[in-house]
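Form predicted on its own, single chain, as structure tokens, below.
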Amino acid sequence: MERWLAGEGAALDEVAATVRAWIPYAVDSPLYSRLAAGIAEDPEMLRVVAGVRAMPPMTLLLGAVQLLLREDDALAAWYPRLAGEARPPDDAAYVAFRDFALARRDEVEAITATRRTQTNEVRRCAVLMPAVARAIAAQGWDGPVHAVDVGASAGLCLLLDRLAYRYGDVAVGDGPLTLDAELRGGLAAPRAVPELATRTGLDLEPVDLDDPAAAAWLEALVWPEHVARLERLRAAIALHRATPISMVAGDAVETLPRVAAALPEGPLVVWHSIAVYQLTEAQQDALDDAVEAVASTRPTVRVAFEPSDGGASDVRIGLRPRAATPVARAHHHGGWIAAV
């Protein structure tokens, strides 16, 4: 997806379309696809989506109307998790969504105002820990290793080395809460978890999971149908209050080299995901050079999981992984890995 510059004089037309290349990352929310579809055919929806300046917009106006309509009732029915049920999204379905968001218009433009899309999805885990694993290995490293998660919102995916996983019929790793993946492409299971001797996740604006309201956020960018993904967020949300966690605010470029040179001796393994692709290019050329810098200092391997084309993420690893070859291709909420 390329990065939204939209504001409200943007032609619709190319709104639609930012709109449109949106609905295959909504596959598995018949509810949102619908909506996508019909907004894209819409000019007042379309204005709306353009007044959303941060990205993805999409992401971010959804979860504005369902953090609303935890207020409203009477106008859940359509939202299946909501109404305790699922049905096939239809046109009754986007009318009732489009009159409460040109009705709370006001209210929607001032949550996409203040909020970023930090869904923080847990079972990405099972995504990066594989990776992880494959890159630790292939260094030669043995004992526990500092993670550093760039994005991490909230931090949840800080939370890797006290997961379960099971992938299919292997199970790996001990902990509370287990995320199962599929393996495609006959993709082997990692045989352990990589340990972490530190877990620091850095972001512009981390999120404090003691904070009812930003708590509310993270459940409301969970889509509608996806009753099992939020109880994995609650549940995350529990064993995360239980952990050793340092969230650190800022840019990046500039907390990563001083986290890094504050850390205790030992290599580094810094990833992120669905994350970094919403930094301009300069922004990536910036944050690849900081890692190199870091790198230079400590053994140090990144790990890259962002989207691609076709509606699924690339897995990379590399100190500059826009130039590295993915080694896998996986689901961008973590329910499938594929090998490339």
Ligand SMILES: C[S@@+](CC[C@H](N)C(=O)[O-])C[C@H]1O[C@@H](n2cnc3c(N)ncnc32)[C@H](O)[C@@H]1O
The other form holds:
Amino acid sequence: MERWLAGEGAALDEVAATVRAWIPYAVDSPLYSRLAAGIAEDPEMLRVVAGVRAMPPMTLLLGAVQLLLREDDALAAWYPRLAGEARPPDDAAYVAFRDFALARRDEVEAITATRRTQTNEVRRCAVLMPAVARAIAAQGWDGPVHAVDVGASAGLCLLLDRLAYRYGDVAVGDGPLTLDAELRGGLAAPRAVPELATRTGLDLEPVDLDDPAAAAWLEALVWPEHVARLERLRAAIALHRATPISMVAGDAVETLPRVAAALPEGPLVVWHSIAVYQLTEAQQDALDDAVEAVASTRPTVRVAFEPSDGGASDVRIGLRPRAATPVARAHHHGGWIAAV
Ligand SMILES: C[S@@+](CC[C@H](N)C(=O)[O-])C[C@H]1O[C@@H](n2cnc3c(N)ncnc32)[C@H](O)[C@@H]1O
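Alternative state: the form predicted in complex with the named molecule, after the form predicted on its own:
Full complex below, order starting with the chain above.
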């Protein structure tokens, strides 16, 4: 995903290319697609993007603006979550956006310098759950499994076994929050939700849901049109508070071996969703080695749900998933899963 990050000292046309490469990722946010198209042609805004060091800079910049935005700001008229009847994205939206971002540039830069992209989308469980069920079934395991989520953010995807799911006409599982996802290309719905013995999230900097500023940043990372996502996030946070989930701070490559060694006996599922793309190739190799080392000590499977080209993500099962053929493609936020 280096294509989203031009790097320090990059020429503005390289930064513009990274902004354009990000646009397909924002496919279901017409406002963000329009704003990104404007930024790609705007040298002053490109300089702001070039100053964002975390990945992907566009997500950080747009999140920072949304965090600062209030209902009475002129720009709010284009944000459905703030305006109700929002104006359609147009040239005036871009002008209002750049005026806001440049007027509040110091605050925007302070946010992008200290926050990271930690979007925690619980609906990704609708993609992870069938893949985890498939990986477990392939091993013939019966009974609960330990779950470790790499790059877990606040740990909302560790609610996987506490949720209800609806795939078209098929309902699976039981829980206070129901996730809907469309199955495409003849994929069969899973028959049951796997049972988790323990739930552990690894993150460089776990999001502390008891910290109102951290929870507000998670909300700011939800795109402006996605009002239902915002409601789902709030419902998932409430369920998280009632669910035993351990979060471990640190680099996953370093923490995974000791976390796995400390778990009680039993099979282990390591999964990650839209997280490992933030690691360099060398770090991803090191993570593969770490998972293999864990698998030599206890029964282990791994499910990877990570961005690929073309505005969707791939789902792979394997201890070194980049070497495995995808078992499915899926929407980044879990709205659909397609056979490959
Ligand atoms: C975009 S969030 C995804 C969160 C969650 N998996 C989901 O699907 O909703 C990516 C997370 O990966 C974490 N991360 C990035 N590099 C990491 C590393 N080396 N070790 C552990 N976590 C990492 C980030 O801090 C961030 O919270």
